[in-house]
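The data below hold one chain only, encoded as structure tokens and taken in the form predicted on its own.
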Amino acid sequence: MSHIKCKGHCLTCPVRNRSIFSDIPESTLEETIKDFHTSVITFESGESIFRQNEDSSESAYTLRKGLIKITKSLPDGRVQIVRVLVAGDLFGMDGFGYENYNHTATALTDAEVCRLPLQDLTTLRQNHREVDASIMSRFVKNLRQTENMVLELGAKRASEKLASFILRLSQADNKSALNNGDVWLSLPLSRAEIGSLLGLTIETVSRFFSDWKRKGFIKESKSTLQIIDAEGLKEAACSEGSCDE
């Protein structure tokens, strides 16, 4: 069950260098956010942080630890994964548009998030240009990720989609993963969930995973993934001489 772990302490936050307060100097951070009250909340794997159209969007969140999936539901019950969030990602910003949450956020692993009250965050945006600029950069980042996903779904081959996904996950999870065969990455998504995210069938995802394990590109063990041959995966992700970084 989710529970409040503690009050947020931005100066010691493990993802502060990737948070919306990353551009505020340490010498002035405490004074800048003295009236901004955050809470660190833990969620177990499978728990919802908020639900599409059901929960009012009174808070935004920063993911501190773990992985979270963002899903959209159709009236007939079908569900589509649209994003996988990693540490440092800001999400749940629908309240800035005075709307309920337009998607569901669910913990893929045990997760830790920092809850940011939107009313207080709005005041910070108005009084501190660097906070507003940082939030806007997150909006732009999310838009670009959506555009890239549309491109992948419409233009890339199945192998390119899957290889690009693995490489992005490894870079977000641990930047040393591509250069260190001893690093195991968390991969809590099922074959069906990966297929939902990338527009592939479960059979296609399973076939490529089996092929890449046979070729020595990757290893798998209990919801974790090890990249053995990053160059092989990069070649699989390349299209007409252009690779995702």
Second form
2 protein chains.
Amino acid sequence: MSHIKCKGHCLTCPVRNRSIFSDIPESTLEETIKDFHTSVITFESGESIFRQNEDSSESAYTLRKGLIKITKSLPDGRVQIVRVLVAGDLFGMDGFGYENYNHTATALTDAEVCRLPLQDLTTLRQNHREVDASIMSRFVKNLRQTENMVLELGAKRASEKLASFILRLSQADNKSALNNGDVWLSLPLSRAEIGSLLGLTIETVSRFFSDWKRKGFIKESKSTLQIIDAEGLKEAACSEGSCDE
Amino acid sequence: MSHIKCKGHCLTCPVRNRSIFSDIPESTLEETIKDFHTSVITFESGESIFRQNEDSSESAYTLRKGLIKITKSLPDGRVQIVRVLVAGDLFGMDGFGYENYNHTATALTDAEVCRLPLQDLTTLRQNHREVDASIMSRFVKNLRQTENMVLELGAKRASEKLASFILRLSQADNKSALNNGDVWLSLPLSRAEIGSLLGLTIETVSRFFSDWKRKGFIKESKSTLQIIDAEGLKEAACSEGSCDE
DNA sequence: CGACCGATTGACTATTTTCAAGTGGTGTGG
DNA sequence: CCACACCACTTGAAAATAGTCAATCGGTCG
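Target state, the form predicted together with another copy of the chain; input state, the form predicted on its own:
Okay, now the whole complex, with that chain kicking things off.
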């Protein structure tokens, strides 16, 4: 069950330096948020934070711990993962233009979020130019990522989608920590979820993974993944000519 | 050739009431923009306004006349249309977070845009809450549309993509003017462009169109399109069970 | 041990693309 | 005014790609 812990404590927030509050100096932070109605809420894996077309978009959220998937679904039950959120990400800002959320947010792991009423966020934006800039920048980043997703889904074939997904994963990981050479990446998504992210079936995902393991491009054990031969992967992904970025 | 006409004249702007300036009263409009460095620029069909990863994202744009396509492309030349802009749309706001544009904007028809330096836009946002709200709302709308695109491309099959594209077109048209019953919609996109928007080949698009014409669901003549049987279309698009929104 | 669940694999099918040929309309130059 | 080229679109046949269905594997948990 989801559980409201308490009012958020920014100073001890695990994503303090990655959140939209990162540019507010510690000295004025308490003062800034003292009238805000923030809540820290925990969710178990599988629980939804809000639902497409159902929940009122009164609050935005910051992910403090865990992973969350943003999904959209068709009436017949087909589900598309639109984006995967990591700690520090701001999400659920539909309220700036609409009454309800356009997508569903579901915890992929046990997760902890900070709920921030849009009204407070608006006040914050007006009083803190850095926060406003940070939010704008996140909007742009978000939009760009989603546009990139459109390119991935619309223009690439299965092997290309999968290969660039894996390579992107390794890039994201390389940024987050110092990594030398061969690294085990955590792969928090099941085959079904990878499929749902890339518009493929479980079987198709599984087949290419198996193929690439046999060819020695990747290794896998217990939801971690190792890229042995990135070049091989890239070539395998491209049928013939140059293809991936 | 693209051609800079002059400094923009908001009062006589054809999209005055649909632009982000719509909520600024006429009485203060001239005063508000007097120090801005806006330009009205015309483009011939096929010319690009800015290019993915090449042009510096110093300015945002408002489309005054014509149609523009936003595209992303792969190194091997495959192109994906991400969105089609209509008069009044604000675009090219990458500068709020990045140095360059993430996509290419190309005129689909002869077009006229108003260029607005991001610096001016920032000033405007700070001084006019309505404009700020309008921009936020457009960001959200944009993001939602792009997310919807991700669902279309990732979760639907060809016939479903095409059918919902046509039905969406008719909805957009119904909103813009009073229309009773059977209406001829303008279809400004070629088969190739529709394909590029939906992640399909020219031939696939052509085949379904032909099929639906034979079945009497749609009629077409000279880049206009008429929906005869929307229900038929919906059912044709859905293989079996319920599928479309 | 047995049930269960995610992943794998094979055989088959459906869908979509590719390649190729042909149609029809439009505009240009002789 | 006709011949011609050009272009977008259409259509057919074959091939590639991805999906479906079904059986199986392997690990985990009670």
